[in-house]
Structures are given as C-alpha cells and as structure tokens.
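The chain that follows stands alone, in the form predicted in complex with the ligand, written as structure tokens.
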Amino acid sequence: MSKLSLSKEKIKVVLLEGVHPDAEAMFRQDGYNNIHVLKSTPADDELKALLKDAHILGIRSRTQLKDEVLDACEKLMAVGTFCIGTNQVDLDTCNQRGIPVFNAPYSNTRSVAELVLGEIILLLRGIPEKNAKAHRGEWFKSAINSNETRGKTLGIVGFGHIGSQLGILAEAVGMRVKYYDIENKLPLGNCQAVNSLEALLPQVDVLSLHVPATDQTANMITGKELSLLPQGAFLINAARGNIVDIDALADHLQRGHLNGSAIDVFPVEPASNNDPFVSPLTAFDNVILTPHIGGSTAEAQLNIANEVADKLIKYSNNGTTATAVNFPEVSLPQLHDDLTRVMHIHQNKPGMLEQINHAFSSQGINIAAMYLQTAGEVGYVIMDVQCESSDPIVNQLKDIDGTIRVRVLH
C-alpha cells in the first residue's frame, strides 16, 4: 500500500457528547479501532489536543466547531453531527478546508409524526383539560367537546417528510387530510392539496404545522390566520418556535375560539433543564406543552447513529459525499480491486481540472473513471486510475496551486 494512503487502523475517530454506542460499533465492525469516545465535550485546550490528530469527528449539538477549534485540527477529514442541525459547526470554514459535514436531518421524522397523531387524539377528546383537573383532585366526567378522530379534517401546513408521514398516519385513523405546501407535492393516499393557507384554514378541525424556519414562515400564524380557523378548532406546532404568534394563540384560547392546542417549540426556549420555562400558555389546561421533544426518542437516536456513522464510513472508505451539507455531493461506486482512487479537493477556480489532467497524463497514468462536482468555493475530483505507486502523482497533485487536500484509496 502507498505510504500516502491511510489504513483504517491509523484513522483516528473521535466521538463526543455520548453519541449512541451503535456509531462506535459500526466503526469497529468496519475495521476502525483507533476510536476515542467521550460522554461530553472536554474544555477548550483539552478538546484542541484531542482533535489535533483526529481524522473523523462525531459530535452532537453542544460542541462548537468554530474557526478557533478547527484551526487546531491538523488532519480533520470529515465531521458528523449526530443530530438534526448543523448550526454548531462553521460550515463555510469546513468547506474551504475540504472537510465535508454530514448530519441526519430526517432520522426523527416518524417520532414527530407519532407524537402529533397522539396529540390530535388527546385534544379531540379534551384529555389535557380532564387530566389537569384530575391532578388537582377534580372529577370532570363529560362527553361535551369529546370527539373521535374518524371523519375529522386535519390540515397540514408543509407536506414534507414529517407532514406527509403524519398525513398517512392520520388517514389510518380515519381522518380526512388536506395540506398546503409552497411546493407542488405529490398527494399521498387520499390526502388533498389546497392551494393557499387562507383556503386551508376554514376547512380544518385540527391544524398542524410542519414547515421549516424561513423568512416566509416566521410569524406565519398570527391572530389573522387563527381567526380563519373554525370555532373550536385545534392548533399544533411541533415545527419551529417562531412560526406562531404565541400571544395571539393565547388570546384565541382565552376567548374560547380555539378548543385547545399542542405546542412543542417556543420563540424562546430554556437553555437547559435547570432553567425555568415561561410562557403565557402555561395558564391553559387545554394546551399540551412539551419541551421540544418531538423528535426525541430512542429510535430516533439509533437512526441518527446509524445514518451519520454510515455516511462517515462511506466517505472514509470510498469518498462518497452524498447528502453532505457543505460539500460537493458525489455518490461513488465501489473501487475495483485493480484500481487506485485519487481524490483531489481544491479551490473552485478556473484551470484546476486542466492542471489535474495534465498531472496524470504527464506521468502516463491511465484514468479508468473520473467524477467531478463543485459546491461553493470547493471542487471535488475523483479519479480511478491504474498505477503501481500513487506517491508520485499525489505529490504532483499536492503542488498544484489551489489544492486543499489529496486522499488516496486502494
């Protein structure tokens, strides 16, 4: 094997913040054994020392991977965020340094959809209020405002991964499902598309929001939109905290226009479990309040571990970057036994490809297959070649002005 290519035993994998143990198991099963697992994130200096020679890093949401820490990472090849978001990572810096970042954006889709379905059933039966009263020693036996889900209309705003999964589950318990999405989304089952939010609102018994946080969705549901819901409707938000005007919601609950609500996400959320939760909605027995746990299940954690570890291992083993959030996406076939894969990450500027091709032709190396993709300031070229030793070509490629990194696989 060429001395410029890294064997799996030498690749240092660091997994922080108590990433699910399945991730470590997957690396070990694939032949990686230089693995360092920590339950938390060490303080700055210790973190930098740990990451100095790390090739692969797995974190959750707390480790801040900003410039200063990235500067200390001399060999970092890829980052996996074992969670949904990637805000904790400086994606541009990683892009410029040729470090793809992978996450697991849809691993908890089912968890959110199931929670919302449960909330729909509970709200339609008036359970939150009955439950709250019973906890206070009150007996509230009544069938008033207690309904089955069958035949009721669920309105879904945002028919993406969660919205469409919820639609399928809701139909299974007999609900009619209508949805509004800015994109033209294929209706699943008997779900019906409606072409504006204003047209959807008056038609629903329960409205559930499943849109991302964008400029357009900020304050999407204010008093004006709530007024368009029928008397006695319910609102569910397990998407993002700034989509609903909470004061307007409290007003509509207070006036009895809405019969209840379930809210999992808030404009301001406590930073930790030790901080107090403050919201005007705590005053209402008919509101289910949950601490942003829509996607927090053991199954979702396991899915995340499998998905992110799989992406990191694929990148390390064969260079595939599909679904990377900050990097040219290339899905590569398995490398043939008789070939060497040379991966060149470079600044995305004119003339690079010509120089790369020239390096190979000047050394008389035959290229069996070539893949190229660019994203942002970075280009990613992969060549499957026939050559005895890859050292000379790697050294020549490293000398090209604008080269960020060269990797080799045998």
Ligand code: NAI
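Computed from a prediction, not measured in an experiment: that's the story for all the values here. Positions refer to the first chain, counted from 1. First, how it differs from the form predicted on its own.
- Of the two rigid parts that account for the motion between the two forms, one contains G58 and the other I182.
- Note on conformational change between the two forms: two rigid parts, with the smaller rotated by 17° relative to the larger (from C-alpha fits).
Next block: the form predicted on its own, after the form predicted in complex with the ligand:
There are no partners or other molecules in what follows, just the one chain.
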C-alpha cells in the first residue's frame, strides 16, 4: 500500500521482452531515471527478485504475470502490456490489488490488416505451393486454381478495428466483403452484414478471423464449420490460436476441401525463437505459416510503445486510468500546483464513500474536486484537496476497512 508520493527518480520502471526503445525514452523525457530494460524475461526466481520493488512493469505477450509472480510484487502499482492481448496477465488479481493494466488495442490494426490482405492475394494465386516447389527445384507453372481478387467474396468474422479496416482494403482490390459479428456493427463502404456464422460460411471464397480469445470464441472453427465452406475456399487466422481446431483444418486440407490456408497464431506456440515449432500444418505446401507476427512491424511497435508508455506515465503522474482493461476508468485533469491529490482504491461495498468523506472532514481538509468510478469489485475515489501535510489523512484512509491502496500526488 503506497503511503506517500514518490519522486520520479525513485519510481522503479521495469520493461521486459525488448519493448520498443521509444517507451524507455518517453519515461526518461518525463523525468523517470530508475529504469530497467531487458530483452527477454528472466527465469522465475530472478523475475521475482527484479519485480520485488518495481512500481511500473511493461511486458509483451510471453511474460506470464500470474498469482505467484504477483505475490512477489510488493510495490507494483501499474502494468502495461505492450501488445493487444492481456491474456498473459491475471487481470482479476491485479484488480483486487489495485493495479490497473493498460494495453494497446488498436496500434497494430493496420499491420495485421495489411498482412491478411497480402495473404489473400498470395493464396488466391496459389503462390505458397508454387513457391515451396520452386525451393525444391520443381517448376510448377500453371494457372489452375490461380485467381484474381476482383469479384471474390471475403468473409470476415469479427468486424472490429482490424476486421473493418481489412474490409476497406479488400474492397479496394475489388473484393466483395461480408461480415459477421455478435454485436451490431455499422457497415463500412459496401460491406454487408450477415446475421450468423453459419449463414456466412457458405458464401465466401476466403474466410478471415478477427475475434478476441474468449470462452465464446474458443474452437469457433471446427470440422463442422469448415465443412460449411465452399469447395476450394481459404481460411486465414491472424486473431487468436485457440479459435481454430488445427487438426480439423489439416484434415480438410488433406482431403482437398480447402485450397489453402494462412495461420499466424497457434494453440501452442514456442516460448522463444530458439524452441522448435511443431504443427501438422507444416506438411502442406499450400499453407502460409507465420510466427505470430501480424502486428510485428516497425510502425506498429512504435505506435504501441508510445501508446502504452503514455498511459503508464499519465497514471503515475496524475492517476488517470482511462482505457485500463481491468480497472475503474477515470480521466483526470492536471493537478494544480497548490493542491494535493489523494487517490483511494478500495473494495466496492456500501458505505465506503461516506467513510472517505468523513476522514477528510474530520481532518478539516477542504476538498477542491472529487472524482469517483467503480468497476466490479473495486472503487476508485480521487480527491484534490488543500492541506499542509497528507500524512494524517493517509493514515486515516488506510484504517478504513476495505482499503486496497492509497496514493498521494503533490
């Protein structure tokens, strides 16, 4: 539990997994100097020792921030995942400990959409198979199963930021675009909404998946769904690895029902670039396999670094939690020079606000501004106050039953 405000020089920032250097630069430009940058994630014991006194942590997709590691984080106040997903973080535990988690949900949108568009063109032309044969010294010059994109139908499952941008790019090369989403999404361009996955599948030449990893999307595409695709169709998955039944996909490729596929994400992925990649899909010349690099472009990594570092700095500097994935969202103004900001993170239960207000009034502290938001089991109250010393009010707030964390900014 934070008792007093820390100077930026004392706040320990840890950035793991080769986070783009612009993230470190942004912290340093803002006055943070106690920064530890590693290209990978240390083994468990070393990681726990590193994070024991860390205040801010930045990771990518491989670092597993679960209960055992979080137990070792005695001072952690914020986490940034420098990627889209947050599955690697125990969000509920962070929430219960008053630790907001930030990510970059849209920064690699263009990169993923461009990769998928390129894969569509390559698959429709039969390039993967021709390329594989050429590498083996075989000359496979043929127009069989080689087609233009113009006039073909692209089916998109999940019409969010990536899916909708892909639709715009696909229309630009002459494709008809149809999509299915569990939410009502406004069509863009000439895209057409379809009211169910089962209705969409028989209509497409190419199916591209762009949904998050949830209980609802796990094994969304099995042998049953693949059988609904037309003969000679293509499947692309650049979303999450547990969406597609890989064995069922291999079976449909083996039988020639599908003319090819492009897969960027897998149910089980190697822990590092030095570990072997194993998949039944490696047996097929007509399948594009990429190592989870949909968002791995210089532009995307720069955008992610800037977005997540900015969110972490704003939270550290003034308590803003806008766009946090697990925490009450509050967008706060800059703190005036003559005020002290007291932030109280607590269990969301009846009577908390009354006790917090009583603590300030009993100390004779004037409240200049107050902000409040709750999310699930956690509440977040921010008071901008006029006081000579914050020690008495901090001590009183700490004694309130249900208090998770108290932070003070001067």
